[in-house]
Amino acid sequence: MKTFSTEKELQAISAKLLKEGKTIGFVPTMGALHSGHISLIEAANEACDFSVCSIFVNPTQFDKQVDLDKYPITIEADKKLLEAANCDFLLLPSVAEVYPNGKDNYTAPDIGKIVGILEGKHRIGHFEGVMQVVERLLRMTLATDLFMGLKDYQQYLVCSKMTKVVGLDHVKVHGMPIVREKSGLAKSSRNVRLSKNGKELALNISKRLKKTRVLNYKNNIKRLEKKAEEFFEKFPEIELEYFEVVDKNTLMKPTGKDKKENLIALCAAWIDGVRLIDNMVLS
């Protein structure tokens, strides 16, 4: 694996494999790598000729200084893992060379009222955040293809509207499967700040998803939501943020009659001062 901190440094060899007819498959992180990045590169470089990974952890989406402050750095671990992925190449940038003409220099693209709500709601600026850096890393890295986990399911739908509008419709982007622990509970870089009774208050995140993916053949969407408020109210200790059923192509709730067969349940909660998503299609 070659790592590089530079765009020009890698430019110089993407540009070469493009020109040779390769294909170029990204994974945006920000370290902290678990197994669920580690299926992405696997994905990348099932698909395409070439795998490149990059860890740059963004301060332009985090709506907290706290949160930024608190996100694990753990590049040793991280590049042992991505070699024996075989991740071709490793974008390690700086802040000055993802934003060389400074981070807040930057005017989001309109791609509608996604970006607004649930996690946007929750999390004024984060998917402009988004949007600006993951622009930022395909063009830096001249990627033909992106490869992003559906745990942030909101921000792959974000990320695949923002690459139409920008001109990178060239790029595909590929939506992969949550990666979940045994017990259930999604993979995340933030569970490792969780303790022991943290993680098995989280597992009742995925056993709610479960549960209402089962309830959706006998209940209109509000009765879901209602049960899911009602069930979580049984546990103090979790902060429940949102718990939406909606459209999974629009995150908008269904007009008319409900679309059963194209719903999808997301949820938000803080435990133990750590914020957790997860997500479960209903079909």
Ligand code: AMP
Contents of the next structure:
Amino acid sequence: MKTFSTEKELQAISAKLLKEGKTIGFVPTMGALHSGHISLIEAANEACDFSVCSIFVNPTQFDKQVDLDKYPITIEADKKLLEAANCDFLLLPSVAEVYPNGKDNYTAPDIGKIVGILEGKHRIGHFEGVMQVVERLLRMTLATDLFMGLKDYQQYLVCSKMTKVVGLDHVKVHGMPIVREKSGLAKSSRNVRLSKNGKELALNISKRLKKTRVLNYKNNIKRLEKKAEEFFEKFPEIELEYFEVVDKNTLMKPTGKDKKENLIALCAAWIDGVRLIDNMVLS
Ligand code: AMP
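Could you switch over to the form predicted together with adenosine monophosphate (AMP), since the one displayed so far is the form predicted alone?
All chains and molecules follow, beginning with the one already shown.
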């Protein structure tokens, strides 16, 4: 695996590969890699001629400075995992390299209501920061394909829309399945910050999503959400931010009769001061 810290060095190689008709699969990450991230590298290797991973803790997508400060950094271990997964290129840029004109010099494209709901409602400015960094990294890497985890389901939809409106519609966006621990807990870089008890408590998130999927056929959306809220009330150590059932394509409440097979449940909750998210398609 070759490691780069500048756009210029990486582009010298990727431009040559593109000229040869090769495809470049890109996996943007913030590091502290786990098997969820590695599944994306494997998917990129499977579908494309070359794979590029970036590790960049993007300051513009954090709404809380403390969350940014506490973000785990494990570069040496990350490199080993990437080597083992046969990742071809690693981009490890500085903030100045990603944002040469300053990180605040950005106007997000208008991609509609999706940026202001769910995660966007609770993390003001989050998706603007995500669109900013993903667009910039796609331009830095010259990627032909983008691989994103459905663990961040809304982020995947936001980035798919963003690429279409900023002139990156040639980039094929792939949404890859959520990798879970045996217990059902969705793998996340943030899980390392959970206490033993916190990790036990966190299992209730995926448990409730599964239960909601089972209940879907006999209950309307309001009832599914109410039952979930009542369930989480039993655990005072879990601070539920939202548990919503929405249309899986628009992330809006369906108008008219619920189409049960088109629904997704999405959840965000705080445990041990750690913000966890998860989701499950209900069909
Ligand atoms: P992050 O480093 O958390 O920004 O995540 C980088 C990419 O890895 C994003 O596309 C995430 O959706 C994806 N990802 C994180 N956790 C998982 C997981 N458990 N399963 C699948 N993809 C994941």
